[in-house]
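Below, in structure tokens: the form predicted alone, a single chain.
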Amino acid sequence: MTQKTAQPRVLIFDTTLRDGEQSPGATMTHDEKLEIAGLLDEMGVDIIEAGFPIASEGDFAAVSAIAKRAKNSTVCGLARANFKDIDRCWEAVKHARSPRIHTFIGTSPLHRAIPNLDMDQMAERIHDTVTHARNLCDNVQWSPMDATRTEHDYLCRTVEIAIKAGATTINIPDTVGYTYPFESAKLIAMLLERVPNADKVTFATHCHNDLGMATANALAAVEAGARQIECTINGLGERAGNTALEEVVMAMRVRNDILPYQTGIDTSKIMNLSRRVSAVSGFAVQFNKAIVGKNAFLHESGIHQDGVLKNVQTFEIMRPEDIGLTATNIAMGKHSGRAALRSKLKELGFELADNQLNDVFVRFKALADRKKEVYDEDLIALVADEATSDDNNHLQVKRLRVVCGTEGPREAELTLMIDGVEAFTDATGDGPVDAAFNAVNMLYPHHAKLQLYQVHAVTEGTDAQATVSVRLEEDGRIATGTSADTDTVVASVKAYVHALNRLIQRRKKSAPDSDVKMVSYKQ
């Protein structure tokens, strides 16, 4: 009898809170770091990148908290090629169980111009930074960035001297998402052939979807000797974000034929940690977004219902438990309990505190009198909804009237608490959103433009809660802002002043030294 060979393990880098925060918009609270920190450790996440500890106060505190509370993933921060991002970096994460430092710099020839570096003098910042890094702590991460557009023997030049210099993993970042699948496996088969001890560390790949390849590129990575991908809850990340986590993960399992990897991710954790990262990030997941999305698993052709229903593998390639959907969508009403409104939000995949459950379970009870039946969708919504709502935001809607119709002007009357005391105004708009949020600018006046709101309902019908996403600007930061209610209206004011308070979090998190926001960050 044959002994089968155990399958060569792909470690998952998590950069949710790194470099998916860095997403135009979706800053997140401390807690809210917290919480998604957890939610990663428990699914079994190896290395959660917690963010980077020299950008600001906030950043280093979060990491730090982190650090210290991850009970099984390696937590990492970033730092830039120099000794103080280094040891601001290791002061944040060193209280770790398995602490790692990630140092990087531009290696191709746009980035060399960034710090004014000839090749030469690159390579001798590489080999004193990684080696200051390693002195500190025995697990370093070391990234050359834009790799996919660095000359080969120049990749191979610094690569051999970062692990000369201590580096226990390389990554190879394609920083702005230019590669091809098959550039993607030959450069790391180059690396691995080339570079002397190339054997000794584990190779990385670090994907950017800006041409819808990142899932395909980090995959091919994989099959040609990498072993470990940095990826994202659902796809997070600058401009058009980096490979989703979701995606290779289950990419892995459903094609274990041509995949032959595992990986450590208890993938029935997935769906909720996707709905978590969109509601504290303030990101839609698109509706036809790949495993998570709203429609991965509805059939509305009658070709695929009618196979679906015979045999649900004629068009379901996994099981929607595998990611952790519940197989049922039971409604509930206004008579139910306390006790199943926690046992059906289990089953959704949300365990709250009780003081969570009672603020949710009042929403229910208010949204239950309004609706016939308050479906799983609405739920979530309710749970998304309850995330916003801090009762230590600057802002918060305590009551809106409108008045709207084919006559007369469009009014809203408003009353806001600003930091606990109580503001009140009318004010008139083209129609009652435009009203309402004129409204809040007096009341709040500030000069964010907005550059998005967008609605879409929950569930059917008329009295289905409306989901609204608003977007501000103000001197180039972005913050996102969500809210869900049966009432249009309310939902676009609340999300309006929910990217109030994120833009108020973000003018408090933005750093003084301003060097540290350059692009010379980003992967």
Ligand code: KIV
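Positions refer to the first chain, counted from 1. C-alpha atoms forming the largest set that superposes within 1.5 Å between two forms make up the rigid core. Here the structure is a predicted model, which is why all the values come from computation and not from measurement. First, how it differs from the form predicted together with 3-methyl-2-oxobutanoic acid.
Once the rigid core is overlaid between these two forms, L503 counts among the residues whose Cα shifts by 2 Å or more.
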Second form
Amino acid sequence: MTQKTAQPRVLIFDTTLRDGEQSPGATMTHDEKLEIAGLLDEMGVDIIEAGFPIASEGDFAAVSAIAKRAKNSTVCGLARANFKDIDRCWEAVKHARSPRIHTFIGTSPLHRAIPNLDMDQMAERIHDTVTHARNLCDNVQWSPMDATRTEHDYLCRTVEIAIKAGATTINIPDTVGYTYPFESAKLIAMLLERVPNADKVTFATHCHNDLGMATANALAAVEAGARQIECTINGLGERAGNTALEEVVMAMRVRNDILPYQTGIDTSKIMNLSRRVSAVSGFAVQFNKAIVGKNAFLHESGIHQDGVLKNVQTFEIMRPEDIGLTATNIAMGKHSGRAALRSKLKELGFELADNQLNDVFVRFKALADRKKEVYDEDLIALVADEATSDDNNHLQVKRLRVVCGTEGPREAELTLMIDGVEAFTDATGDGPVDAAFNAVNMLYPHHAKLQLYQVHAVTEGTDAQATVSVRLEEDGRIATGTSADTDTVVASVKAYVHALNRLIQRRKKSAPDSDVKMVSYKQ
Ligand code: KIV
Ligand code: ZN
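Having displayed the form predicted alone, please output the structure of the form predicted together with 3-methyl-2-oxobutanoic acid.
Full complex below, order starting with the chain above.
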């Protein structure tokens, strides 16, 4: 009898809450981080990198809370190569059923110059810090940052030291998205061949997408022997982002004939996670994004539509339901009740508590009064909009009227609730949005700069809702606000006020984004 051998398991290490959240403006609140971590845990992610505990009190609190709650996933925190970072990281992750410390240092010539260490001094630091981490925790990951631009001999030497000092996972970061698939595979193969005891640890691949090759580079590394992929939902991350979780997982599933590896991911949860991460980070998913983009399963051309109707496999390599995309885009209307809404939201992956459902229901009814048919996308936008209607917000939009048209001036009359007190003003501007934003600035003066203002139509038709994203920057802190409404100006002002509320929260809770500086490693 021939026995089918089990395929090698590739561990999925999700860093949406650390590397993803590092993306300027993608900052998430404490509750949002907990929600995303809960969904990642349920989806079967092996390791959740929950944050950078020393970066701020907020990060520390989020990592500890996630560590306490995770049911299945290992919970990991990031630490630079110094004792203070590592101790703080351990304090946060130690509550987990399965904790991990991830410590790193830049090993390439450019990165060695920053702490001004020569090769020997850095080697000593790697030894000391990994040993320190391993004395605290059995599960230690070490990363030579910018590994793909590090001299091979030196990379082998540092990896050997980290393994000797007790690292259990060696992660090879392509920090600036510089490598390409053939080279990515060769690097892992070289390390496995040259470094003593390399077969005793797990090798991981951590790719950035600056040249659009993060997915290909990660999969090439796996073919060469890496058994952990570091990735984020929607490929969220600094600059062009990280390897997208959904892409590597679905590639190994769809092309299992040539990528014979298994993961523990329940792929039917991908779409929901993608939507939630997009909503809480304020980063819209591009329409043509692989796997989770709005157009990923749409067939516009006649030839494609005809082919798909006759045999779906002619133009589809995976089924929408494989990633949890339900094909029932049945419109809801003003006669739909609370139970129908609950069941529809459940189908879309949202299980809301009663009070949240009540709130969404009120806004759904208001929307259904203005819009003939409410589609799945409208409901997703309504749920995503929930944060903007939080009663605890400092600023709330109470009333807005704008005057616009071919004849000037464009005027806005705005009533805001500021800490529960009503304030009114009128203002003019270059257009209705500019006038309305000027009115907000008059009622709540601040010096945050507008970095991004983006409008998307949620569905087709002139009665479509618009989702608006606004990104603000103030003293190095960045916050993104989003909102949806059939009135673009209302959505714009709500998104602006949402971003301001997030900045106010950040001012209170944490230091600026750039507050983490290199500190001496034995502090
Ligand atoms: O890209 C990178 O090098 C990182 C490290 C901290 C692992 O994110
Ligand atoms: Zn990274």
